[in-house]
Amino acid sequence: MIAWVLVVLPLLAGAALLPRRARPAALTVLLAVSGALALAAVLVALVPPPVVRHELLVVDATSRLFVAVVNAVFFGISAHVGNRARQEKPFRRRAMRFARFGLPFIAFANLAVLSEDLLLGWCALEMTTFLAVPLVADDRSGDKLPISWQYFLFSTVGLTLVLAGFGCLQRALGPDVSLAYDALAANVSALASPWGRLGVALVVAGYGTKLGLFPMNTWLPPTYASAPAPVTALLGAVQFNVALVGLLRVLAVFGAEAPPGLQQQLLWTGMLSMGISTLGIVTTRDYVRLLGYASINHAGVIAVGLGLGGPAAYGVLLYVVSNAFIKAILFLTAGRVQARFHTRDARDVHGLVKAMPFSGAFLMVGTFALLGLPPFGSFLGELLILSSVVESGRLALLFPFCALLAVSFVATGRTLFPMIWGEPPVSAPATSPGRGDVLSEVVPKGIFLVALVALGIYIPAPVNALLQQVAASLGAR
């Protein structure tokens, strides 16, 4: 079964890189395996059988969509790592470390997305957390080690809340009912009990911690700022979506009949996350940390969309997929900029279009997409969520939602756009891009950019059908 390939192949490849004599081949193995995973994931997504359950795995619309997204992003990150390692000798050690831990990371990420059982998905997500810690810590210099443990602590607390929620759900369902998703859907009436409601609330809060939702959001900006750029992209564009799948699976149990308490929890959590992140975007001048706050802001928008219920589901999914590609573009570009200018202060970076033409172009276009401008998929997704706010009659929500979006829009542009134009500083003279720069900048990010534009202008029929199926599972008409 091709779904098992997505789990077993990277696990075996990661194990093969453990012996020291195998490490010189790490980058070759990383590129080959990530490319094979991306191809297999696209085949799973676009050549769909009916819903298939095979022992512990399920291949349905949700798993097909998200394995395609996370493996495509992982391939782009791997290509960036390989190309950058060829250009920068100091980066090679980091690249080999990324290969050794990144391959098992994506294996467990795929297992979490494909898992049919709540507990197995939880275990796989926890394994991605364990594997991310040494990637965040990297060389253990400066504050990286304490920040990596802060990340681990918050993640473990969040996933412990999820586990406690599973215990409450099991109490509500009874000992004879498993925690498989189809079993939950068949016994949804039991989730209306006090134990069931408490269990769902804890599961949402726990997965919200991994997404960076308020109030467990404080780990995210320092972790994203401290970790190497490929690791930040891995956390923001891969692990984020893996955790989101766990949340979507629970919401899909209720379909269009989500309890009012659950909807209110998502709406309030989303709005508070947007407010806190907007304050961070306004006050920071660290461009990497700003992207971390933007990630919290996006998580807030997603939570609000999910809290609105079924009609907003299609827009939420379009927004989620678009933001996976946006984060990959911007975090990888920020890593290139930081390596060149040796600073994360936006006030010390300018003239990117001359000093680093491709990085300047991708920062500009990625920021446009980050801000939700047309013709990108993020614009269409955000517009559909706003339309659902109006259609649901929640006009009291409309003004603060739009106000927070507007403030974060202005503050983000004020920080990032001045980096692009002007004259480069003397310490970073302008250069002509070479073939290596083209490979490193254009190929991985160019693919993501094409996908972003396609999602905003013309969504291919198979992709549109897949989005509609996942939205229907969340109660959309």
Given for the second form:
Amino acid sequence: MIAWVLVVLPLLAGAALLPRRARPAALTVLLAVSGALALAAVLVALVPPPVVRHELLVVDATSRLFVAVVNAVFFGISAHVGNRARQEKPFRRRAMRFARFGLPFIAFANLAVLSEDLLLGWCALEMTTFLAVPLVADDRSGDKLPISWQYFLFSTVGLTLVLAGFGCLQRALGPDVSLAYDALAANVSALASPWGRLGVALVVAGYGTKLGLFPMNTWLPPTYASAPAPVTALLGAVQFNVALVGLLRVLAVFGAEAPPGLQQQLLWTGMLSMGISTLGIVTTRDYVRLLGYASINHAGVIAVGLGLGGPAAYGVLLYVVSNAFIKAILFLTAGRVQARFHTRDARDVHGLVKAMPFSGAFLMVGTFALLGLPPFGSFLGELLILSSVVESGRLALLFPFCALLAVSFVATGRTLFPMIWGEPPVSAPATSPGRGDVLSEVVPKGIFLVALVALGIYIPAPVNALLQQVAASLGAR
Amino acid sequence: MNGVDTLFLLVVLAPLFVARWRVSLLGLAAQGVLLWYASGGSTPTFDDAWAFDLVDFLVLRAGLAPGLLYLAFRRPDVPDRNDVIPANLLAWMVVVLLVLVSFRFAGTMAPAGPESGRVAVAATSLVLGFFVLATQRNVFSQIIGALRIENAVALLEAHGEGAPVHPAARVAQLVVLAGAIGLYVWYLEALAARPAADHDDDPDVAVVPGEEAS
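I would like to compare: after the form predicted on its own, may I see the structure of the form predicted in complex with the partner chain?
In what comes next, the whole complex appears, and the chain from above leads the way.
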């Protein structure tokens, strides 16, 4: 029942905001609904029912974990949007647009995570792409329209590849088997056929496009750099995880017995994505674009972790959940910085700690987490993946993996840290934040930060149990 | 290879060599009709699956997509000629090679029977769709490439054995297809309406920028 609420409530709220006369209430509705969704999703995650299967939806460990993550992040983004709309008048129009499209977006994101049927989940993910298009295109100024076209085209073609993969899987399974997860798991031997292997490869490549994996990743940095900050956070921290769930569902069918071809595909695309993104991180001076490259880098690490199979699964999940919070913190903070300094060039931004104390602090701590330093969950996740590389005996992978991480570490720090220190320019003088800022801007990011530290130091038992269940579905012992 | 597959291959290949935008749209419409025929639509059963196929193949792919794109692209300043692949010998050789590779691939995946032809034509259509996307920077041709890929996937799935698909998922799939067509048309109009200074040297279409464009 509550699973349907997660889908239907934001859909109805989005529909209610369509009439022009309802628009003044858009931000209130956005905050109320996103808060209710976050609460409901956390309840679903932490109060463990047995696996519940409706006709179309499944509430299992994977859907519980990711529904909680994406709805919590969505609430944080909504609070940020509401706060900025109150403070910056020009942002108000953008915020109302976010409410109109963001609510149905999260409805379809929840449907994609909760869907039992492969095809329905695919449709829901495609719907999130459609709803993100007007948000990415924004006011159509500058290059926003062609960049949003690039995003749409790559997403659609990538997801069509997934559909082609489903077609191949259907051929492998035969006409009597539906494309539901349990049906796939029950017929896993059929997936060893050439059609089955081709189908899985296409599904991985297609979902990889949405994750920003090599080779279809060129859409990501310009899209993330061009879209408004809350939309970038929505793409990077919500849609990314929804696409990842699609991939995890297919990988979970194999458990610990992933075919060698699939492992190789994940390892290669992961390493190449890390290589390409590291090059981008080294060369760019645009701090938002750098975060986009970092997102590709993270997708690469996740793909490598998934390619290692079961032993790395727990580390991958820690890394994924941590990254959702890190991206939300950093993209939202970068949006604040851009609004104040009117530039995306890191060389023109100084003295953030003085000019914008909260944003400076969040950028600093977020960058530490992004770089995978302790005590954050990303550190533990990365460490577990790295130890799985060693345990698996793939020592040829170890050196390039560590080298790429080290180079991206240095290059990210070299670009982002100088923004924090020094004297702020006269065009962006120091200000003291008001009480409203603390409540609606700092609290959600602060909660994300607490969650990040908790994931690295002490994971509460229910969360740990949930992570272990999802890891077990991916073959972890 | 049966008659429908042969015709499908023809309507996939012909618009590549007849560089007219109206022919490209006609090719898409013909693909929709042939998909409907290949899925068994010509022998009406009047059940859910038949109705879904009718809407999917005849209404959306054969009618709505090429029709709306025609209305959106038909402007006095748009020249008749529109290459969906580069008009040179190398590109034509690549097309021939891709067709050969696709047929070879089909021989491996479905070694015998009528399925081999269907797989070969679907694979040909898929890789040629990607070839169009890879070689074109103008939006109209990219839309044609994307729709060709979608039709190729539909042909791969249209093997008439009636795999069990939940009606809700089938309805959602139709909504997604209609949404994609709507957005293609919107982009075609919106990008063409941008100020001339924002366009590339190609007069009738807007251009997707590369990395430099943020």
